[in-house]
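Okay, so here's just one chain, in C-alpha cells, the form predicted alone.
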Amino acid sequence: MKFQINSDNFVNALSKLSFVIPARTTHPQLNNILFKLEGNTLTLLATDLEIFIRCKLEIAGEADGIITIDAKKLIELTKTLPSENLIIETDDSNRFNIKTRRGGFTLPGLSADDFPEPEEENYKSKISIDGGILRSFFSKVMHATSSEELRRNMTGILIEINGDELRVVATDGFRLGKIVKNGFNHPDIADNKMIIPNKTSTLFMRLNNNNECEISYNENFIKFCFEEIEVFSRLIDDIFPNYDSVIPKDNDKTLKVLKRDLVDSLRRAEVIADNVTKRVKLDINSSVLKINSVNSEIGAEADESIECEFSSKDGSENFDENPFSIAFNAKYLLDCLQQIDSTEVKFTFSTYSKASIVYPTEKNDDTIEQMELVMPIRMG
C-alpha cells in the first residue's frame, strides 16, 4: 500500500473513527483501524462490534493494499504533525511507514484477515432527512432515556414514521420527551418503529455537521450515510413502551411562566433539596408560583416566589384561596425545561399525582411539535 494524503484531512478522518474505538477489549483488532486502498479511494473502518464507522477519502493512491493499525498510537502521532502532505506506505512485514518533510515514523500493523466488517444487510427501507433536524431531535429527547440495562427498551431513542409524521421519543418511565415533524416527506414506505441505541445517537450528533442524511434500515440494523461517513448500528431488539397511553388528555389546569425565572429558581431550590429525592414543591395561585425545598438532615430550606399566570379550563376554581400544589424531582424538571427553546413555557396539570406536560409557547417552525412529560413525586 502506498498513498499521499494531507495531514489535516488524515487527522480529521481518524478523529471521527476514534469515537467508536473501545476503551477496553479482549479482541486486539478492535483497538485498530482498518486501512483499505483501492485506486484513489482510501477506506477507513473502526468498530466496537455494535457500531461500525466507515470513512472514505479521495487521495493520491500509488499501490493498493489493506492493513490494520493501532488507533490510539496513530491518532496521538498524527495530531502532532504539522499541516503538510504525508507519504504513507506499508511493507511485507505489515509495517506502517509515515514520511514527512523532516523524517519518518513506523508503526507495527496487523493483517486485516480477522478484522470484523459490517454485514451488507438487505435494507428494506430508506429515507432522507436534514441532518440538522435529526441532531436537534435526538438532543432534545436524549435526557429522558434510561440508563438501566434491565429496562433495555428504554435505553435508546424511538424513531417512528407514522403517515406523514416523523416522531422521535424517549422515556425512562418518570419523564418523556417527544418531538414530531409534520409533513415529513418520504418514499411510499410502511409505517415503521425502530429503537436507536444511545451511543449511536450520540455518534450521529458528533459526526453529522447538519448535512443531508440518508437512513437505510431493516428489522435489526440501521445505516446512516452523510458526506464521506457511513455509520452502521444494531437496533435495540425490544418493544418500546406504549408512550401514547401515559400522555394525559384531560389536564385542565394551565400554568404560564417565564422559563428563565423558573430555571433560575429551581436551580437554587435544588441546591437545598434532599440529595436523594431532589424534591421541590410548587404552590401555585392565579399569579404567583411559590417554589419550596427542604432538607431536614442539614436544617436547610429554600422558599422563593415568581410571577405566573395560572387558571383552570372552566374558570371555576379560585386558586388564590386554594392554591394548587404539586412536587417534582428538581433535576427532572430542569432537564425538561432545558430542551424547550421558548421564552415562556406552558405547563398543564390535572391532579398532584398525575403527569404534567410542558410545552413551548412559541415556535420557530410550525411543522414541529414538542412536548415534555414529567411525573410528580410524593409531596410529603
Contents of the next structure:
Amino acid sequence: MKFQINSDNFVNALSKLSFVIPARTTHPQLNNILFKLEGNTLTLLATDLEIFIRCKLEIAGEADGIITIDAKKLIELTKTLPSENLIIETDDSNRFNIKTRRGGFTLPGLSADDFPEPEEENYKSKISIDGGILRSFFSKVMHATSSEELRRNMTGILIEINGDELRVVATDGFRLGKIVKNGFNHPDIADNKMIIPNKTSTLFMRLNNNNECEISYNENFIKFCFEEIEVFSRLIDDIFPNYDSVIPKDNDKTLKVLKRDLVDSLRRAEVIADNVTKRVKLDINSSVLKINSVNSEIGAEADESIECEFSSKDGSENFDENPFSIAFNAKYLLDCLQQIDSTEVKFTFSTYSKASIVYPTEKNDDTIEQMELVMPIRMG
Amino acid sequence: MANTKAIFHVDMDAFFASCEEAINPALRDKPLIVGGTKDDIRGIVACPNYLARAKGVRTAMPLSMAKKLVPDANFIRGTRGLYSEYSGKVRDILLKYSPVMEPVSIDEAFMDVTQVLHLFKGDLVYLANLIKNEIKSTLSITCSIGISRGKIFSKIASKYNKPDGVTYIKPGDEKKFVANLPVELIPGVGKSTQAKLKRYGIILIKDILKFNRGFYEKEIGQYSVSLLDIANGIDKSTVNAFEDDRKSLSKERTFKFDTTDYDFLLKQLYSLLERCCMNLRSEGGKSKTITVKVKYHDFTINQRSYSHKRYSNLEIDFESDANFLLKELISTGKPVRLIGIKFSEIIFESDGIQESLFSDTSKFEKVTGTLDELRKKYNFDIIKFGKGK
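Given the form predicted alone, state the structure of the form predicted in complex with its partner chain.
Let us now look at the entire complex, which starts with that chain.
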C-alpha cells in the first residue's frame, strides 16, 4: 500500500473514528483502525463491535493494499504534525511507514484478515433526513435517557416513524423528552420503532453533520450514511415503555413564565437544595411564582419570587388565596428547560403528584412539536 | 490505664434454652433441649440448658443421641421470634451503658466501655456485674462477660467462667492467661486448623510460640500468623459499633459453621435482604446503595457496593445486585462465617420521594405491603417468597 495524504485531512478522519475505539479490549484488532486502499479511495474502518464507523477519502493512491494499525498511537503521532503532505507506505512485513518533512515514523501493523466487518446487507427500510435536524432532536432528548443497565430499554433514544410523522423520544422513568416532526412524508412506512443506543446517538451528534443523512435499518441494525461517513450500529433489542399512556391529557392548570428568570432562580435554589433529593418547591399564585429550597442539614434556605401567569382551565380556583404547590428535583427541571428554545415556557399541571409538561411558547418550525415531561417529588 | 481500651464480650448463657425457661420457668428444673421434640428423629440439638450439658449434651449433636443421654429431658422445637425479641432487649440494656456496641450474633456482643468507665468508679468488674445483674433481673436470663483490652481476649475470657460469670484479663496478663488454654478457644480456630496444629504438637496456646511466622504462613495458612500475636498476648482489635446513621440500615448473620455453599449463602442473603427491605418500608425509607459484606473464616472482612440511580425499598430491585455482589465476594473460595447487607443513601418520605412515570413495581408494592402486615401481626417467618430456580 502506498498513498499520499494531507496531514489535516488525515487527522480529521482519524479523530472521527477514534470515538468508537474501546478503552479496553481483549480483541487486539479493536484497538486498530483498518486501512484499505483501492485506486484513489482510502477506506478507514474502526469498531467496538457495537458500532462500526467507516470513512472514505479520495487521495492520491499509488499501490493498493490493506492493513490495520494501532489507533491511539497513530492519532497521538499525527495530531501534532504541521499541515503538510504525508507519504504513507507499508512493507512486506506489515510495517506502516509515515514519511514527513522532518523524517518519519514506523508502526507495526496487523494483517486485516480477522478484522470484523459491519452488517452491509439486509436493510429493509430507508429514510432520509436533514442531519442538522436529527442532531438537534437527539441533543434535545438525550438528557432524559437512563444510564441504568438494568433498564436497558430506556438507555437509548426511540425513533418512531409512522407515515407522515417522525417521533424522537427518551425517558428514564422520571422525565421524558419528545419531539414530533410532521410532514415527514414516508407514507409507505407504518409504525416502525427502534431504540438507538446512547453511544450511537452521541457519536452522531459529534460527527457534526448538517447535510442530508440516509438512514437504513432492519430489526437489529441501523446505518447512517452522509458525506464520506457510514455509521453502522446495533439497536437496543428491547421494547420501549408505553410512553404515550403516561403523558397526561387532562392537565388543567397552565403556568407561563420567562425561561431565563426561571432557570437562573432554579440554579440558585439548586445550590441550597438537599444534596440527595435536589428538591425545590414551587408555590404559584395567579401572578407570582415562588421558588423555595431548604437544606436542613446545613441550615440553609433559598426563597425567590418571579413574575408569571397562572390559571386553571375553568378559572374557578382562586390561586391568590390558595396557591398551587409542587416540588421537583431542580436538576431535572433545569435539564428540561435547557432543551426548550423559547423566551417564554409554558407548564401544565394537574396535581402535586402528577406529571407536569413543559412546552415552548414560540416556534421556528411549524412542523415540529416539542414537549418535556417531568415527574414531581412527592412532598413529605 | 486511662488510655487502655476496655472491651467487654457479653455472651448469653445457653441462650435459646434460657429464653424458653424465662417464659416458662417450669422448664428450669429438668434438662432442656431446644431443637426438636423426641419424635424428631433427624433433628439436631440447637441449644441444651446447663442441666443437659452436665449430662454430656452438646450443641449440634443429633437429637437421637441426646435422647439416649437424657431420656427424661424436656425436648422442645423452639419458639419463633422469641430469641430475636430477647436479643433486642439485651442490646437495649447494653446500649444504656455504652453506645459503642457491636452485636456479633443473636446471643453475643462486644462493647467498648473505655469512654464511660469513669461513670462507674473506673471499676470494670463492677460495671460488668451491673450489666449482668440488670439482664438477669429484668429478663430472667444470664450472661457471662469477658473483659480485656481487645475483642479476641475478651471473647476467650467470656468462655472461661460460664455461666453467669465475669472474667477480667488485666492489661499485660494476656499472654500468661491464655498460655495453658487449648487452641480451640481462639476464635476462628475450627476443627481443621485444630487438626493441623495438633500434627505439630500444638495443643495449648503456649505451644504456638514453638514455631515462627514463616512456619504458620507455609504450613497452616497465611491467616494463621495472627495466632502468634494471640499467643504473645497481642490483640489490637477494636469494637466496630453499628453506625447510628439515619441514612443507613444493616443486618448481619453469623453462621454456626463456616461455609462455601453458594446456594446456602444466597438464601441467607435474600433472607437478610427481605428483613432490611421490610425495615426500610416500615420507616418510610428508600435506598439506592446496597452493600454486601462477608466475614471469612479467618475473620478478614470484604465488602462490595452497588448504587442505583433510583431509590427503592423493594426486594425485587436489589435481588440481582445482591446476588452479583455475593458472587464477587465468594469468588476467593474462602469459607464464610458471617454475611451482612447494608442499605445506605436512604431517603425518607419526609425528604420527598421522586415520583415515577411507569409504575411497573406497583403490583410488587402491593404484595410486599400485605407481606409486611402479616409479618408484623404474626412473625417474620409466617410467610416466605418462593424461589424458583
